[in-house]
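Next up: just one chain, as structure tokens, the form predicted in complex with the DNA.
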Amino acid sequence: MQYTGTAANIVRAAETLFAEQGFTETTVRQITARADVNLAAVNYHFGSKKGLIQAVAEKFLGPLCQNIEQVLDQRMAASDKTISLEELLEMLMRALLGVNQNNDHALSVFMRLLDLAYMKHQEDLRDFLIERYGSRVQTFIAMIRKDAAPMEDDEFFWRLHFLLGSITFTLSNFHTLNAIERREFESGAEVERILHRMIPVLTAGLQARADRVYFCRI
């Protein structure tokens, strides 16, 4: 399951660089140079650069889903059937933190991958993720909806992506945002604090009533 030796070095180097620069902007040369391995090693071990990206993705997505499912099962077994939004989001955040435990860049890469998956010509990646993790994610999303404000399907669809945007943007660019905060306020927050801060904000967003009238195009 876990990579060892050369392959592990490559994955480690790739995570850092993907997190800092994005996937396209990171070259195989940069990765192998940082991992201190041969240039051909990426293709040897992962078939292609795309293969490496998927490997990096799976390394986190698997444990993440597993973690959430396990905690959810425990919670469901223990008591009643409805779980509050705050609690659900806290589960999610804890799971994300777990992913981050071994590598500071893991979360950034993961979020960047989600960003990438929503780009126009990335059907391949999108399908890969949906096929692998789609159904497991749906369960969790269904739980969230139960405690959100009542709303139409499409309204919920969009709100979910507002929420997803908050998470991916903040975590993709955590390094930069942290640096800015450090410069402006002379103290920077850790990932866990930011994740925690999101909970009330996202909760409020999902529970807000949507009763306003539309404005018209000028």
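Form predicted in complex with the DNA already given; the form predicted on its own follows:
So it's only the chain below, everything else dropped.
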């Protein structure tokens, strides 16, 4: 959904504060002060802070899903060959770079949002994301599974979340990690280079043989 006028100002103010402070730490009063609107405006356009967070989620996830869907359709129309894991992850990284073009803190906010969805008492946000976008990513996930190592459903579930967790941690802490790299190696990397570096690591994790290991308490 594209917001205009007051609603767009509120969303932009919320994004900035979410990036600076986090979702739980940011109050509606802080958002309205930054957007220079009254409290009633948030309730009118979004219903509540939860509704505003969902609006921010839609701003990122809608275009991200659309990007992946379009690239997949084009690739499948051009060839009937299996799409490799490397290519699928490249599609995902390119879609994330598209999110990053919105503004300097877009990826950080997006990653914090995904992290928030896993927190306690965030069932409403999880349900919203699954209901709104779950079906849109199923084809992409199925293709990842097709080129991954053979494994049970529960193993694939965890590996998929290891992948998501790696991306979320890296991008939500990108500025800190980049500062550490500059201090240690006197050099820093752009987001695009970091995303490209992740592809072989994530691919190897998904293609590693899935042996069941049982730990016994001694």
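In this text, the rigid core denotes the largest set of C-alpha atoms whose superposition between the two forms falls within 1.5 Å. Residue numbers count along the first chain shown, from 1. These numbers were taken from a predicted model, which means no experiment stands behind them.
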query	finding
After fitting the core, T203 CA displacement of 2 Å or more between the two forms	no
